[in-house]
Amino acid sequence: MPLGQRPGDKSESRYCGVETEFHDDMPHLLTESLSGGFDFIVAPLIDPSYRPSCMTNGGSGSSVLPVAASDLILSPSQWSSHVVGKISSWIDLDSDDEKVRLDSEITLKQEIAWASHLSLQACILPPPRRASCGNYAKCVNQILQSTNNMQLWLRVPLQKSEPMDDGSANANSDFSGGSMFDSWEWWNSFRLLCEHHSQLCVVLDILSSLPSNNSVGRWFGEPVRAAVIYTNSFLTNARGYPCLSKRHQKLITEFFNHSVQIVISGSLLHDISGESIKALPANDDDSHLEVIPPRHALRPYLDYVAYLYQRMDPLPEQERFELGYRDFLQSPLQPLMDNLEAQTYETFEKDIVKYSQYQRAVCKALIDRVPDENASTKITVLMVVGAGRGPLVRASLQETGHISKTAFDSVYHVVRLVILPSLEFSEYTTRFGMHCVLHSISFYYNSNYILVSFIVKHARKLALLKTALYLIIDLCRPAKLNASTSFCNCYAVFCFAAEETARKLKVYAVEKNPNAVITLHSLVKLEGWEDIVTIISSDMRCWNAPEKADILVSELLGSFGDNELSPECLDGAQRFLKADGISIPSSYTSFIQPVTATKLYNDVKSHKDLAHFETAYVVKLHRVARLAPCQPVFTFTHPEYSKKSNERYKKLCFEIPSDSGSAVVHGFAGYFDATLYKDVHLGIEPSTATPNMFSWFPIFFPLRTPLFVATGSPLEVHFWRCSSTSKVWYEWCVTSPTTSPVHNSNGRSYWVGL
């Protein structure tokens, strides 16, 4: 059964397995493990003593494989859902002994053929016995070419900088010798020989000691499907129960977050007496009250892993929303060349955090632009360019003290549905114009405030009213209103005032999408903004404004900052911005960092053409290893009166931390950070990312050939932003430690249309 219930988590990491020895009674073995709380078993499929060369058939035809069980013993769904095959650990396909090598090749093919017949989802391959494993990889690659759905998981110890015997034929693969080794390099060599096959994955053996955090971090960009934890890796707390070190706990939690399943292996090493086993604490001072009867010898370790899972925080709402987008490649939007659909607008309009930052920026700009003494007389001209369906128009007007009818309705309905029942008032409603009367409650509404007056003749109800009024502050927060209250013996006044600057405003909403313009007209009519907002159906680069703007507001940023042509659009629009006018945003910078992203690379490779390797993708990065800190690439500021070209070039040099070890670079993750106005910023660059904002996912620039970077080698990268009369595009390449071709030369595969 699953390790526990974690709201929002539907990943495979909820399921825990157990590694078993060869058993000829598979139904009993499976029943014992499932009833003991495990979800699947990792079991040998063939007697480990089997050697093809030792089999004799007595002239009666082919010998029968000594399998653990007939395919009829379990149902197909049981084989598929609850059994992971384990290939015999004795095989050595790179042995100097020809007999051993041939036996190993035959056995590997026979066991995988049997596993495929059983419809298993995966089989675990034993780890390579030496760094040079060409024949092993060649045989596995042959098998992968003919395997339909089954995955092969290569078992690799999570180790780094341990001695390794590179040429030994030792059957136990003892790490003795003079050289140092990194198990990640085993894996990398093996998967390169197998051409990055998408069905070749990894199982990590977690030992009692762990490499550095940077070294471990490389694996999160690899296709790790399971992690095997041995019982001898568990510590013992003061009560005699198994527990893990802090570093192991953190690692297991990261595995849960990356959909990696846990497998427990070994024998019971903790003497836990008594009739029952309590769910296990993480540390000596932790306790758990749930009592579970013992059913399986390794149940104490399962309980501890379940405890680590159950104590994780629920998935935040934002992450739940993003689950379906994880590591899913999307082509960037082209809002200048294409008209967005209503569904796309609606998704972005739900980003409350983004528009809250824009509101703050507009508020600060208005206060700086108009002194308090001129607030009642000076009219500020604000132009929203690329207005879409109006979210920036709404945000700007809310900062100037214009309370919309929607905000009034929000307050009205909360009072009617929440406060009236709590005060046991009967409902009697009269509404006329901007004034409304509920029984004992009076509303008044204008563009600056909403006044709610309550006549309360009983002290008990007045006390209830005070509680209810404070509650309504939170309930009406989406309306972006401040609240103030005053109470007397027989009445209460509750005033909702806009977060206002008390500045007068004239708004132009400029939008090229004729479909969005229809929605804009409906919004203005609904909110009663006809005297404030003028809608312009035009491309901002072509429109001739009747007057110049004090403030120019836009939301044209892409995942890489300038990749949706914000510079070109705002250069065309700034001609109707006053010389001392303010642009929101005022600047933005793109960033990149090298990443290991095996899944993304395989997804691009599956298209089998050059164009997809020369295309930048928007993607919610999940199974990636970030190999070095981000570095800035291109910066744009607005307004830009120097008529500087928007073409750019940047050379960057990344240093991968020495304790990481070697790494492979599949491409570059791109981000942006924008200054809206003064100290108000928003962005997705990891070190300064705006929390809880979902309008932008990172951008991914792939490399045609994965790049191996040895320990201590610098990574030199070149990026260009190029343009012509009809399009803008990026080009990129690597010149160190090896040289790659220049990707997307002349925008032949990917561009953004002007």
Contents of the next structure:
There are 2 protein chains.
Amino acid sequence: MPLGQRPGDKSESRYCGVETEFHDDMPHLLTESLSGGFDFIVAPLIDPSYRPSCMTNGGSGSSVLPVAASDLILSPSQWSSHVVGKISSWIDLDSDDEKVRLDSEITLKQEIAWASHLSLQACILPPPRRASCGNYAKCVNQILQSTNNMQLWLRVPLQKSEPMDDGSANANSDFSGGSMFDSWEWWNSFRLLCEHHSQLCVVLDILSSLPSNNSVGRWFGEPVRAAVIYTNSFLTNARGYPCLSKRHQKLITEFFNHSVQIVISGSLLHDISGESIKALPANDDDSHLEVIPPRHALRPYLDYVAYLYQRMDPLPEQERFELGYRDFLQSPLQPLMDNLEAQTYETFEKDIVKYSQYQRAVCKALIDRVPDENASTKITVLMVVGAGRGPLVRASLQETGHISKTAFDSVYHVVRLVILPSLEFSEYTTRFGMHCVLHSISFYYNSNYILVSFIVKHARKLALLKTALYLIIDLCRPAKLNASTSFCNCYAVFCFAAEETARKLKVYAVEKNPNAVITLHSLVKLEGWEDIVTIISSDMRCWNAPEKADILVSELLGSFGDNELSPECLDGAQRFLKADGISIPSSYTSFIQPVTATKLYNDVKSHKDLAHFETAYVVKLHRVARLAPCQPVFTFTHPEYSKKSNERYKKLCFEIPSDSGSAVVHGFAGYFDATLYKDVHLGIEPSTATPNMFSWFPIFFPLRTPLFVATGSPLEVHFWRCSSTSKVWYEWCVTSPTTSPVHNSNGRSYWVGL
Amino acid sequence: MPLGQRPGDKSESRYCGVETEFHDDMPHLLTESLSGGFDFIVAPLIDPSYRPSCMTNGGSGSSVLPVAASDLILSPSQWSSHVVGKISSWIDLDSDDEKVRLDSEITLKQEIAWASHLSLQACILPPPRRASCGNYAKCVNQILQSTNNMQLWLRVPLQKSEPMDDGSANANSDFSGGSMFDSWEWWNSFRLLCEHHSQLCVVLDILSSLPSNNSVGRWFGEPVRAAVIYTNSFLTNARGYPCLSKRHQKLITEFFNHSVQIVISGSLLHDISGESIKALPANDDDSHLEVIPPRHALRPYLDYVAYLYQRMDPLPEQERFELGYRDFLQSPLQPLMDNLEAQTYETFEKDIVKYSQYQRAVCKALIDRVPDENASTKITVLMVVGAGRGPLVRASLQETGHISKTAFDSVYHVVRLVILPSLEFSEYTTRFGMHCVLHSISFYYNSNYILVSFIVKHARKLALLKTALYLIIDLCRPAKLNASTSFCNCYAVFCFAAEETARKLKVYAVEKNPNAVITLHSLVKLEGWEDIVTIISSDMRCWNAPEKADILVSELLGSFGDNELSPECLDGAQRFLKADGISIPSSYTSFIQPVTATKLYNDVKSHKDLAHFETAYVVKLHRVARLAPCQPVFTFTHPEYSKKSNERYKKLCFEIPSDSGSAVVHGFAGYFDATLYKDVHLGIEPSTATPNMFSWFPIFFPLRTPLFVATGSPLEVHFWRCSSTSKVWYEWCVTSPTTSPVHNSNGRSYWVGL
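Next block: the form predicted together with another copy of the chain, after the form predicted on its own:
Complete assembly follows, chain above in first position.
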């Protein structure tokens, strides 16, 4: 029974399991757990007292494995859906005692073989018993090479000794790992030996004390499949019920967001007065079980976890839309070499936030350039280079009050409304729709606020918009806002220009894609812009402009800023910009940060070639640990009259926070930030990202070999932007703590054509 | 003009070069150097005052590069045979001054392009100016990706600051590399960035003080192509002539042995009285040059280097024979799955030393097993398992006095004679041949002694052999022994048994290869051994022996001991060994040591697949740096009644001597040592290797990624011997200082069939 219904969430984290002891009546165990509200059990498959070396000497003389249940006792679908196998925890494959070692090797193989036979989806491997677990990893690796689809989940405590610790934090540790213990390092060593095998995953044991946030953050780049919470990690609330500390709550929520399943383990430690918790009867008569299922002893803990799940905010619409893109590698566009398809234009044109930023930038530039007194006389020449199907033409004209003749209601105004607590959106849109003619609406939220972008028809006047806005807020308030959220806490941002600039404009729309030019022509005709807009079907780099421009507007930026060759295009276009002309954008900078991203690394590796490790990918980063703040890489400004080459070289040095512990770097996440005009910017660099904009996912530069960075080691990275007559490419490498090869030399694997 | 003639040496180290300044009269420079005795010049190609950024502002206004000579001035073969280009030493690609950096990048590209145009074989790149040389390496790497066959030699000083140094050692350093400078680390970082490109090599600048031997040793695993010796590194001998310190002499000799060419640089610093050294005239008239070539100013240094070359011992015959095998990777034999070819038997049967050790072992075992009083009555059953074409049958029978009927002279006795100083072998054999009927003779020598193995016909009696031996020594003495080598310094080793054991023997020769069985039958018939020897055409693992053996003799060892599955074969054969029977060999142990081996790494990498990185190779190791002493890995003893599996696991920890500095490990060299019987051993483990035995080259286990080991870091290695029903294989990995994947999991890449 899932923990709850969360709109948009179809992930596995809705299911919760329970860890059980060895029991030879598996159907009983399973029925009890499922009827108690759990979705699966984590159960030993073999009697824990079994030792292969004692078999021939044993009393029974039988060589049949002492399994928990034969494969016939449960149906195949019960085995695979509801049972996660638990490998005997006594095994120690790195024991100095050779008998123990050999017994452990045999048992591990036998149990995995049995689990495979049962078609279990996963088995949990017990935690390594020591830091040096070479033989354990080697045996698991052998199994991984030859196993079918079954996953192996290595169990590891979420534990790290902190240098500044007061000593009490790790008191409940079972691991004598020396003074500086970090369970992530065990996992890392284990999975390196197993070559990042995609079926090797992690189960984290959540203890009552948690390591630092930075340290825990590393796990979100790892394939964590489940987290085991022990009943003794729960606190007791005023009413005697189990609950978790704030930090634990936050962690569990993060797990839910990362498709990590919760498993509850231990015995009932909270005696809830007022409720009669029946102790499990030693019921010999199985037939009664389904009639009156007794309440499961661990139900209070499950209920609390379900409460944490249910109180989560619904997944915002944009996140839901992007779910399918999470951690999915895409090749960057080659807009210069390839012509975009209509579908691609369609998608990007919907990014209202992006165009509203352009609108603001054009507005400010016009006002700066043409004083009010000349507004009616001076004609500004504005060129949109790379006009596509016309969204920037539209944005520019709207800014100047060039309302199309077709109708008053073709003017779209964007309003953003920020409301602090959550509310039910379906209800919200319905109510709003009744009071206003709504063209479209979109939502973005994070844990601090909700942002609503909508386009209102018939609302040309600011006054009218304000009225509409107040109305919305008013409508929202009774919905789900609690009493403390007064109206003044609601902060409204107007993204459109409050005044029309009323400057006179002459627009050239330059576009090289002949297919897009057809659409442009229709648009201009439809909107009646024939007198204002001239359409040029040409590549901006070779067009001979009949006059020079005051303002050059372009949207040529890629996820990494210059990676779709905006610098080369604008260098070509600035020939027809007046000496004092303005480029929108006026500059842009790329950023990178080191990340742990096991999933992405494995996807790149699966191609089994060098080229994929030397390619940058556009990707919606999700299962990623961001190891250090972003740093700027390359900056380009426009116009650029210095004859400076567009080749660049940058050496960067990252410091991973020391409380993170050691880390592994699979590559670098890349972003950009662009200054459109003065204070109007646009970007995806996490600390300054423009909210609610969906045109760009980050870019990911992989490393051919995962890079281990010990605590305190600086990470020195080099990035180059190179060019030849026919292409532009990046090269990158690491020189500290160890030296990597230079990736993508001469653009042999990845390049953007000119 | 080569430095001299050294029999067997065809390597490049016979040629010596001279470094010159920039000179725009290249033909003059070349003629002067060649006629002065040098074989090539190391010369700048471009005027060192050239800076690209000054070209447009420069006086000439010309954009022609200021080259030393047009391509027409020298013939193509002169350019390629006699000129090594020297890239301008002012370049600094990692300068913080962007103008310098860009000028450097352009100059480097231009000079390389020009050298390429001239078809030079190599260009020397100036030393990096700082430890962080990411941009230099990146630019060189780009060039390497697109260049033709030209090699690029990075110049690096042979220099390392020693922790225990008294401070004076590195006083003449030009490099301000901080307190702990190690030029090898610069090279290592540079070549890692360039991915071990096979055309990127090293030139070492030899300074007047040398780092520790262990530190220098690392360079013999690197692609060192030349060593530059400065005239100011030369000492002055009593007569005023230049000479080098003992350590320098030893180093130069090592360079000669590793095909490293010497380049002399600097000006004349030794005024040799009594000889008239003519200063070079500023000769404007080139036509006179070839008539009376003046003596080259640096001739005294060249003469000294030639002297060092000429005084080297000739290459021993076996080394000459094995020259072609140096660093050449071979796949190990699969003797169980494949039948060996006659050629292979032929080669291995020639290994006299090996069979004489077997002979000694059989002799000792027989004497131990049969007391003298029973010698004539007791018949010992001896089984040769894997008899091949019969060499072990022969060795066993000779030991017991079973002289074949064919002739007295079919008995081959092996004598080894150790003579201390060198002598001319061709002369030696000729003389010897006149006095004695010589069947075959082979030589082995190192710097300390010469070992002569020969087989004498008609010399059954020891007395006769002794006479022959004395004769040889006597003959040798006048040849080239100097007066101090008295007769008593000559140490003779007799490898054959002095007495015949005269034990009665019944021999079974078991062989699975039907082709070899044919030869065995002929041998037995030819030698008249029909009454003694029974030939069994069968695999020893399934033969049903009619009786049990006293002694089981086998030669199933591979380079890594058990790697040709001797354990599995002998486990099968010990069914027919008596409970108190003897196995020869009685045990064997494999050994490994970490090595730097750039050449081998590149050869493995050139296959561009995983499988070759997970395969062990048989290889005559030459350009290899052995980083730490060998450690034992797996031991097998025979007979083995413990039912112990032949699977093995060993964890090893190597300590690289701290005065070596940091190192890179490309893989592990593997060896074996076998105890044939009691104190009779046989092996190739370097510290105990049986001299003059050629049946086994070492084995090499590569690592997929070169492993950097910082000074003082322990190197933790794991080796497994694994088996299934059809095959045996090794797996290996490293867990410290960093963790590698487990190599060859489940024998996916490399295995030996059962």
